[in-house]
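In the form predicted on its own, a lone chain appears below as structure tokens.
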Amino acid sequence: MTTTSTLRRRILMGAAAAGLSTGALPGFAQTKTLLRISTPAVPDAWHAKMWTVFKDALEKSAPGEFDVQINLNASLFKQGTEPAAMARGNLELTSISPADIAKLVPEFSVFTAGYVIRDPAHQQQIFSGPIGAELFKLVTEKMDVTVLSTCYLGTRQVNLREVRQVKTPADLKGVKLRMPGSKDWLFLGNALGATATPLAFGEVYLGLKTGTIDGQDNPLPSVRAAKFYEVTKQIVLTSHLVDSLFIAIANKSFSALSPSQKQKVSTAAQAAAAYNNDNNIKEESQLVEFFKKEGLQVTVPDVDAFRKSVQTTYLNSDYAKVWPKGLLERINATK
């Protein structure tokens, strides 16, 4: 015999069982989206600071979908190392470098060579057209992963530890110039006259205090934000690479999103994109003052002698020999 607490206990347990199959039951949260980033950015960085801004863009426009997970400093995956992450299904978000993209898309490496985009504005109107659409799906094909927008790291010139005479790349000789460790950064610095040396971005600090390097190339805001000027006498302003990140999401990720999703992660990038964009551009016009006044000597080499030496070492090398033909043309028509 069925008593009347049991009876209802059973009408209880029904009624759950139906919320639960149709979603409705109150207090059963649909499970956020995660979305992990890597960077090497140091926290002053604009082009680390950009991610609050894509997750709190993307907060607003889909509250509650996504859990934002934002890793400086390398702390989660090293430099350089992101693409293989994200293709392992480890990482979904990351910002890549021309660098990076040119290790499995050689034709990109054209970005990689000295004195080839002109300004920020040239950059964008590049990656934003024809040309981007172009590269950018041989990135999709060839790395698995998608590219959201463009963002402008700075022009990057010459830091060295001691003052020195630096009119053309023969100025530099025997200077041991940290670059990144890929063989394209090396390539360049190579190019400008330099002794290329590899040495990760956190220890570039301490390399450049002890002398195991003699200088380092980045952006003037770079400089300031991992505070190279504390530890160098001079910036030369080669002006040598218009620099630039890709803000980028595993295939995988970015597939399993509904058509929503991926245009609010889109337009999330691009306003992450435009703020770093914006504040680099505004922040490069006033740091040569600002060095001046930490005491570095801020000098202009002859930047054309050094134009003229880079893009005949690399039309004379291997790189010029994996461009696609007009490739170089083209970027320089476009205005």
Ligand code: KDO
The other form holds:
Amino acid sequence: MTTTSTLRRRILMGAAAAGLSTGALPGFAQTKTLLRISTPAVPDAWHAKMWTVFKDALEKSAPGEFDVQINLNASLFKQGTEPAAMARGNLELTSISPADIAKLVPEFSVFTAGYVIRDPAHQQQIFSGPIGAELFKLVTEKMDVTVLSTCYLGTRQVNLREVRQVKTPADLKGVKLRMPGSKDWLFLGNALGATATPLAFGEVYLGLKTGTIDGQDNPLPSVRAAKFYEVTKQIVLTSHLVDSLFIAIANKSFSALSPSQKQKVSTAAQAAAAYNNDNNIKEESQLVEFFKKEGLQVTVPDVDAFRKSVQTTYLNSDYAKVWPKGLLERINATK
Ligand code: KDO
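Hand over the structure of the form predicted together with the named molecule; the form predicted on its own is what we had up.
Now the complete complex, all chains and molecules, led by this one.
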């Protein structure tokens, strides 16, 4: 039996023997450019669904040119290992956290610090302006990836397994707070007053259910999408990190594209981020009610006490020493 691929191979071999350029054969599909995406996001998260927006946008603007493969739940690469996979040429696209960037671009650690970015609008101003341009240039140079757009993951809150009186960082003493597994995240968890414990996102639900951890921190939309509310009893609205994710493409893959394809990929990444941002902002404003209905206690701590303590911890640490002179002031002055 002659399969379609055998037939296609024969035709292409014939064309090659005849000295024709196989890429120019009229009426035959060109090889599609493979764009593999890997993310730890669960399917119901906006920053997972945004990849379908990306794929649909590209199918519309460049029909048949790209083979976009979306891999959720860290099914292709473990959380935090995506930049290394991109460097090895095994992955084309992902969404990178500031903490992942900070591993190779220490200047970026300012965005892993609590209470620096004020809100989603401030975040967009920073990353779409001169500060973003300067830092993304370093990202390109040191990580060999190009940032295409900035996503608002949400504002991180503390989410506890058992109800606890939490007003200030001192009240989190001894709480085993799960944080993603890198030193910048752990520093943040400890700065909040808790005992930070590293764990991959995909293991958090079980950790909360079985009690190997006492709590975790994530934005409300992530708490909803990953169903952490099923295995926790309290959300403390510390609002300690206005969190970002950056849609990034490996430089090798990006530079292999034509100028028009580059434009289309960038536009699709912008559309994906806009979809994610609109939905996360909208949902975040509705979720406190949802969690209360689910039986959780949603409590408001002394946020000023948290802010003061966390900011002082960072400013007295080695982190502040690698932040470029004046950067924090420029971030604060960005309107
Ligand atoms: C998490 O592990 O808590 C985190 O929120 C960190 C983010 O940087 C990002 O990796 C996110 O998980 C995943 O996309 C899952 O939502």
